[in-house]
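Encoded as structure tokens, the following chain is the form predicted on its own, with no partner shown.
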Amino acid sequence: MTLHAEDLMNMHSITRRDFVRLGAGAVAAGAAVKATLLEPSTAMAAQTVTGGGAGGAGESTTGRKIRFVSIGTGIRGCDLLRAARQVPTGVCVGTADLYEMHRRAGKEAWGVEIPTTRDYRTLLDRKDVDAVIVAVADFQHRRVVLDAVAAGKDVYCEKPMSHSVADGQAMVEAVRAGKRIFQAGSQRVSNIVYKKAAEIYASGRLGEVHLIEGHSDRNTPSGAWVYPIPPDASPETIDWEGFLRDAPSRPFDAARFFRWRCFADYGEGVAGDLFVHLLSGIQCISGINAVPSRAYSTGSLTHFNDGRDFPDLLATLYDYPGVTVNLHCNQNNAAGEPIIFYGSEATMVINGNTLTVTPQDTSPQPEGYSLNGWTAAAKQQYLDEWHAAHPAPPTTPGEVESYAAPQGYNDTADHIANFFRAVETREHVVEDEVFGNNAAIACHQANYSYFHRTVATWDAATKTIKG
């Protein structure tokens, strides 16, 4: 169907906020738009949209339920548990966290009384556990993943996959040696809008794409990880020594426990928290599953200069095979989080759960500007010859296309559903250990370049970042 801007405003699939953020000038100008509501095909389709259907990733082919545990029930761990409740193929049978309130919050997020513990290793000892969700601080990923793989469990690990290049390589090797299913937790890879974008990209309709741009910006203390400290936070309620395992020893510091993304001992800053989503989305859509050959960063720590290590403004240029990628994250201005693919035939913008494709006008046109230095006779001769060589009228660019997920769509549920299905079938997942590691290394390159004030190159032979 063909719609105009006012029609889009009334579509239940696109909210007013989504419309404002479409990013297509043609839409804002009232141009005709072909709008399509995408149909979920996995967990959300089975649970909330279509009432179910055979063979989706949210359904088991054998009736088996994947029994999983969540290691980490803080912010993201609870989000994952709430999303997993929408996936009928999984059942949580236990959780672990270093903080008492997190353990209680995890039970509330799952909605059913389940065993919980401080020591995650007791969960790995259980023979009835198929899979593990790892939702701990970045620097703890390596140890927990390696322990889980050694215990014969499949692993869903939150992004970024690793805290260092060495950590990532160790995880890749362990997953492969153990023949485990591994999925990194950048959920956009399973998003139906991103899958549509990947389909369009692969079709060649965008033409030659040599520049991709993305940013993810915020303008609140929460967006900069200045999270409130719970009133009961203390060495009695938090296993501080357990938290510091694999990190430098220091006295109890609640701010470091709850705001760990700010500190290099535990997190990866805006690169690991925000760049990784953009990078994973770009890898998924473009099919470029590789480490960038070079990365150059600049930025600053100004607005949130509160003792943290990482900048609150980071901009990085990446060299991928045939494509330059330009990313930035700014914690002092909320400008949304689009990814833009600049093609010779069309421009594709993905923003939230909305995708637009705007064709470029590539019809031949006679030269204009440079003829201002020609004589009138020479100009007329050029124009006569040009029109004789181009008798056909200029083609009209195709209409703008817009795609959107239905309101209420939850790509995290789809991502978890894809993981559970892979655990059952042993089939490959898109965001496997190699995919996740490549995205994480790009984050490490961004930080390396920023802190060393140099171009960060990737040495594939030694699997190291060099300046």
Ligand SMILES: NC(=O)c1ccc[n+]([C@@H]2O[C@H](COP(=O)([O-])OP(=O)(O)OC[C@H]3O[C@@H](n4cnc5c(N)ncnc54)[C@H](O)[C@@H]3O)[C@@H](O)[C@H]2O)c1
Second form
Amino acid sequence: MTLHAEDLMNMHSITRRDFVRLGAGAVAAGAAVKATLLEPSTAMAAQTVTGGGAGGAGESTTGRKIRFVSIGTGIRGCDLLRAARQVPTGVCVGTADLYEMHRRAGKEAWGVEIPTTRDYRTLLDRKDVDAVIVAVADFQHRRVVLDAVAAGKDVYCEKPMSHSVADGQAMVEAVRAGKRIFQAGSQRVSNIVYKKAAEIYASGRLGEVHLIEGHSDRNTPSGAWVYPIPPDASPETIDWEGFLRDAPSRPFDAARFFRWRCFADYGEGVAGDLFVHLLSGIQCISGINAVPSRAYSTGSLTHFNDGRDFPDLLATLYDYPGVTVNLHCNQNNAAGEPIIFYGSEATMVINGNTLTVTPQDTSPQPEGYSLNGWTAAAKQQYLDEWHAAHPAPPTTPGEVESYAAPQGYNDTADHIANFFRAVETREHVVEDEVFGNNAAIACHQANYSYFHRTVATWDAATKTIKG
Ligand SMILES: NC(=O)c1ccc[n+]([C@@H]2O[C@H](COP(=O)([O-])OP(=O)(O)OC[C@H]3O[C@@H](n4cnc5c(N)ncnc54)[C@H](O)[C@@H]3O)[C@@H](O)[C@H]2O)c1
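Structure of the form predicted in complex with the ligand (previous: the form predicted on its own):
Now the complete complex, all chains and molecules, led by this one.
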């Protein structure tokens, strides 16, 4: 179906601002666009049929639901539980958190009364639990994942997989030794729009792709993790010592507990929070599942200079096999978060749940610019000879193609559904421990380069970042 820009905006309920952002101007309003609404995912379809989640009929091949527990029911843990309600193949049978209100919020998010505890290890002891969703702060991923694997559980661990290269390596080794299913939590890897992009990339239709660009820009205090501190936050409601188990000891500090992304003891700043989504998307679409050989970062801390450890502007250039990847994250400007694949035949832009492919004009053209220095006679002779050598009428580039996910599409539900399927079938997941580890190492390289003011190279022999 060929539509014009206006039709496409109406069909997908996207705004003109979003639409113009799609291709950074690649699709001008008024241009003809071949628009395709992608088929809903399995999770979404199942939800329609069964009503989904805790009350759903279940769609597994055996009819048995995966029994999972959720460790960490803060912002993301609650979102995961709400998304899991759309997935009829799993049932949450318990949660754990260090903060009293988050324990209650977790129950609310799942919507059905379930046991909840401060000590996650009591959940791992349960024999009726198949799998664990880990949504604690990044620096605690290693401990919780290793404990879950030691208890024989399969693991869905939030992104970025690791807080350090050593943490990631320990997790890869443990998952492999324990023969567990492990999925990292960059949900875009299961997104139907990303799957379409991967299909287009693999088809070779973009031609040679040697440059991929991505950014993640937002300008609100929330986007810079200046989250409000809940009024009841205190050492009485928060297990502060439990939080600090893998971090330097310090007096109770609510800002550090709720805004942990700002501090190097617990998070990795914009690289671990936001680059990881771009990098996972790029890995999944391009099929490049590797650590970059080099990374070079620059940036600054200006707008949100509130005592945090990380820059609010970070720009990094990566060398991946055959491809340069150029990322930035700017917390001072809301330019959105597109990923752009520059091919010799077409440019592909993915932005949110929309994908645009704009063919390049690659038809042969007679030289124009440098003929300005030629005499009229020499110019005419050149043009006559050129047209004689190129008798075919000029071709025009193909139509712009656009793909979008249906309204209300939730890739986190798909990502969870993929994990449950793997737990049941023991089949491999795309975003396994190696994929997740590679994406996380690239985040650590970005920070290494920024803080050491040097190019960060990857030494594959010692599995370490070097300056
Ligand atoms: N995939 C995504 O789009 C996405 C979005 C947001 C966050 N995340 C990731 O999810 C994870 C959690 O982030 P968040 O925003 O929910 O942080 P948060 O601070 O809101 O929640 C983390 C929760 O973990 C709990 N916790 C910490 N240590 C624990 C322990 N030992 N036992 C039990 N509970 C413990 C804390 O009490 C807290 O409630 C992080 O790794 C983050 O990077 C992913």
